[in-house]
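In the form predicted alone, a lone chain appears below as structure tokens.
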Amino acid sequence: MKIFFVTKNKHKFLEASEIMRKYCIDLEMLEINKPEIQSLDLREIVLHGLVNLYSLVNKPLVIEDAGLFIRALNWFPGPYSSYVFKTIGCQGILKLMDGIEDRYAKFKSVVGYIDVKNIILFEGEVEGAIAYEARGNRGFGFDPIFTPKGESKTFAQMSMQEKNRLSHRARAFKKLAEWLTRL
């Protein structure tokens, strides 16, 4: 089975592909601009993107949106994580967290799938904490400052296999893969 994954993020593509391969599902990266609305709801953002992209592509496709939600910052940056990363990066978040004891954060992912008969969303979440300093050089985005609950390493210190055992994205893609194999 082959499905198009609309993303320009090669790291996301590689992580998702590894999960899907375990279910004999091949993802093909499709680099087209994804229409994105401004919303505080990842599900709404993904649903809007799915409907608009399917009308252009007319093939089974997947999109994913994710965010880092930090409790002490009123769940900021949330769905604006990509923009916040591009503008202030990990160091900017660490500066915002300076002097804050409550380091609780979670990553959320919403994966959406659409074909001629179906439109469905799958969610994944991982709880953890914001580190006091950036650690590691793997992964991407806020991986160097996020430590999953029960772990001592940040996502950026983990191999892709270790990260995929725990991550929000892996959990959402695993739910999609399991649903697709039941079809």
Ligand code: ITT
Given for the second form:
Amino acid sequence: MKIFFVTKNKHKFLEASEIMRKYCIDLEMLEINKPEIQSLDLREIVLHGLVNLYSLVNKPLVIEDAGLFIRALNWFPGPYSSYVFKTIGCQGILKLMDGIEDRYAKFKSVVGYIDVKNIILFEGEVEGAIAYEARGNRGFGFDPIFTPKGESKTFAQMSMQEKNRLSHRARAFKKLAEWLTRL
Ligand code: ITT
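Counterpart to the form predicted alone, namely the form predicted together with this ligand:
Below is the whole assembly, all chains and molecules, this chain first.
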């Protein structure tokens, strides 16, 4: 079984592919522009993207929108994570968190799948904390400053396999794989 994963992020693609391969589902990366609406709700962004992309591609496809939600910052950057990463990055977040004791944060992922008969969303999240300094050089995005609950390493200090045991993305893609397997 082959499904297109529309994304420009190679790391996301590799993480998702590793999960899906375990269920004998092949993902193929399709790097085209995703139409994105501004919304506070990741699900709304994904639904809108799915409908627009399907009219273009006309083949079973999957997209994902993810973000980092920090409690002490009123859940910022949330759906704006991509822009915030490009502008202030990990160091900017660490600066915003300077002197703040409540380090609680979570990553959320919404994965959307569409084919001729179905349109469906799956969600995954991982709880954790914003580290006091950036650690590690693996992964991408905010990985160096996020420590999952119960772990001492940041995501950027973990191998992809270790990150996939815990991550928001892995959890959402597993749900998709299980649903596809039952179909
Ligand atoms: P797409 O082409 O798939 O949209 P993207 O990188 O823009 O790729 P998102 O909009 O879903 O992806 O992600 C928003 C940002 O959230 C992303 O740029 C990262 O900075 C951050 N992020 C999401 N998942 C992450 C993860 O697993 N580890 C670290 N940062 C992550």
